[in-house]
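Heads up, the chain below is alone and in the form predicted on its own; it's given as structure tokens.
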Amino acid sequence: MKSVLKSVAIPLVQALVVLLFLSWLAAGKAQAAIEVHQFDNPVLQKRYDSLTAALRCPKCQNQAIGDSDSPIAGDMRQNVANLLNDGRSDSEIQNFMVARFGEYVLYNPRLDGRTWLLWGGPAALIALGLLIVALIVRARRRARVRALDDDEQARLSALLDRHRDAGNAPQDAKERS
């Protein structure tokens, strides 16, 4: 039994070591594919990181240009770095990118005539949901306090009379009469 475990466990451990080594190599190669711009000024570095995280790669699916290894994302990162070195503001850099690639490059689209539904839609849906809940609660409250019709009133009177005759009339019924 012990020799069987040894014969299975040792090759399994060797395979895991080889797999870990290959995944480490692959991760290093992926990191090396994305060039990183370094700025001497930490404020510029932070702005660069923020801008490259906020701009979408036009080629990749849901990937920021800071995370993408596509050539166009590399060009966009280089443009961002150049514009930051030229002293441009973040909005000027975003405008530059939008002029070249369209509104698609912005992860957070601007509020304008075309995007008002995108920004206002969730708030409008929440307000509509609250209105519907309020109307339902109001309708249920009104249904609980409605007056008894003639048949219900007659049945209630008969029940109260029966309790009164039996001598165990409810306290509030005695007070009313």
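Numbering follows the first chain given and starts at 1. In this text the structure is predicted, and so the values were computed from the model without any measurement. For the two forms, the rigid core is made up of the largest set of C-alpha atoms that agree within 1.5 Å on superposition. First, how it differs from the form predicted together with the partner chain.
After superposition on the rigid core, displacement of the C-alpha of residue 148 between the two forms amounts to 2 Å or more.
Taking the rigid core as fixed, one finds a CA shift for residue 159 of 2 Å or more between the two forms.
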Second form
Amino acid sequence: MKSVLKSVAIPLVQALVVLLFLSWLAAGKAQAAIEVHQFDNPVLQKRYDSLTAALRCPKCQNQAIGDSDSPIAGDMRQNVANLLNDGRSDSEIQNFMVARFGEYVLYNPRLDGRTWLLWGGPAALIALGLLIVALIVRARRRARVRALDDDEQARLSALLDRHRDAGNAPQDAKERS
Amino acid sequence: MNLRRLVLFLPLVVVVGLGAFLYQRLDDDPYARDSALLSRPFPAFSLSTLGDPQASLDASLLKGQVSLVNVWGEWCPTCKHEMPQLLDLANRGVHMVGVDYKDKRAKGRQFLEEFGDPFSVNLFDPDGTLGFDLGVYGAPETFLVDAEGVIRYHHTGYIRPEDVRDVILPTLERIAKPATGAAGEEASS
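I've shown you the form predicted on its own. Could you give me the structure of the form predicted together with the partner chain?
Starting with the chain above, the whole complex follows.
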């Protein structure tokens, strides 16, 4: 029994080790595909990292240029690095990319005529929700406090009377039987 | 009371409207979007040609006549399929300018020998610098440039024969007319 267990367990462990090794290799390869721009200046490095994370690759579906190994993303990273070394500002670099690839490349679209709904929509929806809640709360509070007027009082009494009659009816029937 | 009932349907109306809007956008090609360069001058460049490494051409090449600029490369399979359409346009007398993008000179020349050469001149852009300034993120891409050197139309990807008939030729005809001064009509493409 023990030897059967051994004959199963050992190949299983071996297979796992091989799999781990292969996945480690693959991970190393995937990282190697994106070249790393090193800056001596840590501030530039930080700006490079945040710019390449916030610029969208025009060729790939929903990847930042910092995450994509497509050739155009590589070219864009190279341009970002060059422009940073030239002393350009973040917004100048973004303008440079937008002039070539359109607003599409900005993961944080700017506020303009076409994007006001995008930026203002959530705030407007929250405001609308708060307004509706406030209206409901106010309506309920008012309904609780308000006394009945004469007309309503009369209707209420009539309803109560009718209900009392209806409630008595089956009892009458029971007494009769 | 009746009005309050109607208000209850408001969320339904909103959801159906939103659903219709999103459904209609479902078929959109995620790669299709307007070029950032429409109505802008063709970017400045200084490049040699595929035929002559000593040549030096700049954007004045595109002034004075309507041109079709096609960005291609030997490494681009779609460019081979597109060649018959480009040859057809060249036969109709369209001024064709090629940009051999991120290519080797020998391979680019071999490509033209094999699949035909509709271009009156081929700019050689081995580093893709002109391609980058054009916002090219693949090949083939095609631009129509008017006589003033302003980009008036951008086609991303493969040009089908029906695109030549339905879009390229009518657009060429439209921009060949002398400018009327109305910049607004350019947006219609």
